[in-house]
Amino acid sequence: MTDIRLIERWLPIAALGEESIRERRSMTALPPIYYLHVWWARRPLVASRAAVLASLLPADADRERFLHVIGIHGDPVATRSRIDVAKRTGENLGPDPYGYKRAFTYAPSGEDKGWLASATGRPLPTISVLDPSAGGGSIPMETERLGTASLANDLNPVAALILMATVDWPFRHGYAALESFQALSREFIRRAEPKYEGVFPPEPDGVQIVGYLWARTITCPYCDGLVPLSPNWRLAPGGTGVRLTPHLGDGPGSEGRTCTFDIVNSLTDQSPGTVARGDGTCPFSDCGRVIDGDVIKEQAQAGRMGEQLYAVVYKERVEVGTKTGRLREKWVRGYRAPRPEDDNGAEVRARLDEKLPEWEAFDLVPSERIPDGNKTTEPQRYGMNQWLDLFSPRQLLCHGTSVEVFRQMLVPTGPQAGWTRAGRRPTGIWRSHSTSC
């Protein structure tokens, strides 16, 4: 068998590019373990299982099974350009035009397996592919479907242990860690939600809050303005975004000197971002002068940089007419101004002062001071000295009730009992622990 591998003869680019694309394409049916940690360099399955598969097989490999195998069951390109065109020509293409499910959805089969072992001369086990750089795992999780053997790790000790509930937990373990892990989160949403309340704003039924958008603000030096920093207002394609609406009070230097936020849906509507290269421009028509980001950077490293929330996300439950005349329902996403319930500022602030102390001391927030470095410095210079305060009050409170409750299930009697001072839990309580959690 030759040693040149079919990755460095040839790839279907073109089709895996389309295919990668169409993976991520809706939001709400993303692969599963996207949904088990946000990781920033995430790769596409497909494009993970190609990359595996094509550096195993010989270089004069069938390239029609190649395509079978990771899920490419049709030709996603020609129907990319079919729907191009459809979207100008007003024609309706039906609701499946590629007429294959995503490429990620196809699990190998046996016939699979044993055609790339055969490809390959040996036997699935005995077959290792390395990532050392793992990241969120997509390339051991695609090794393993294709039933070779993984071995993988990553620096990051978060991206570590993503890789273990990703691959290993599942593969090892079945559906009893589907099992364990779903009764784990009642109980966490069981004991959770109680200290949640009163957080968020109630909604009504119907409505899902998908984030609150919140920008830095400064006062303006020159007029004595409230600034929302922001380098630009655009909330989504298509002209979705924000303008600001100045009130100037009496004059600069008066009181009431601040911004509202309305949701337009025109780009020309939008207002001009705030901020630019670290300077900023004040947006009241009497002033809107340039202010210098060494001011910026002074206000906010003396503590007088604050917050805005300028719009809300949510998700609403519609009722939508199929073609077949039936009625389903469909979440639609959707912006708003805030409302002045919206922001309970004050009470969260107060409800964090009061957990604080007791988080810094039993370590459930990260209380040390971010080293210098090349890209670490760079909060720094806005007055953010320590990890805890690259977090809003709110993303403070809420992730620290988190841990707490999370301490408190792996330590029922209490949220500090067994916990060393730097909150690292005793090896003997830690195996007790290990089969259930």
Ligand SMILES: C[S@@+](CC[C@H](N)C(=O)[O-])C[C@H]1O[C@@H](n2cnc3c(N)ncnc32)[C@H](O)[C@@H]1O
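Positions refer to the first chain, counted from 1. What you see is a predicted model, and the numbers here were worked out from it, not measured in a lab. What changes on going to the form predicted together with this ligand:
- Taking the list 113, 180, 99, 366 and the motion between these two forms, the hinge point where C-alphas stop fitting one rigid part best and start fitting the other is 180.
For comparison with the form predicted on its own, please write out the form predicted together with this ligand.
Below you will find a single chain and nothing else.
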């Protein structure tokens, strides 16, 4: 076999581009690994499989067969052009213009794997792919699906765990891994859900909160207004953003000088940013002064930087008509201004204060000092000296609660059992009492 590989000579880039877009087009029908755990830089599976296969095959490998094995069973580029034309002309191309399922859904057959073995001259799974920075696992996942062996890891421990759960356990244990995962998830929810009661304000049926957007706040040293800091107030492409309404109270120095927020739909209606290059700008019309960056840092270091909720992102279930005239459910993203009941910060803070001493004592929250270094010195200038300062109170309360529940599941007699304060060494941490992978 020549040592020149297919990827050095040829790769169907345009077809892979279109298939990669198809793979991600529907946010509710992504490849299953996306739903196990979010990973920010996960590559499309079709492109990953193509890269792996083309790196293993010799340069003169059968290209038609290659396209078949990566799941491209038609001409996605030509179809894309037809769809673009049809959009302009209004032509109805029917429910399946591509004529085949999205490429990543195709699992290589035994015959495909046999072809790979004979084309490379090596029996499977002896050939292996090494991916030392595998992140969300697309490359080892597709390596294993091709019947070859993968060696993968990542610097980030979260990614390393995702790799175990996404690739190692499922391929090693098959459906037993899924059953364990489901049993653990059910048990986690059973134990944790009551503990989250009241942490998030209730929402109507058919609405799911995607995120609460908070701005850090400081007090204007010239007028005592509470200034929410953000470089801009954009929320989404197309003009969706926030307009601030500063309430002036009885003028500079008086009480009640705060901002409320509205969602607007054009760029011109959005308020200008209140911080640029570290300096703030007071949004109150009777002040409007520039607030020096050093003043912001001083307030932060003195523990006087606060936070204010300025928008809530949600998903709403709506029914839409399909081309075939039927109704289908769809989740639509939306933004709304905060309501008074959204801000239960005082209650959350009180619940957190009650828990923190125990959580810190048993190392359930990251109370270590942030070390100096590239990027890590910056938060300290704003008074964030421990890793846990990077979380909002509600985030910390929820994460701490989750870790507490996980600990209880690992060590059935309580979060502390098996842990010593000084050594923080787990004993029996892998002794899962109900199920194990």
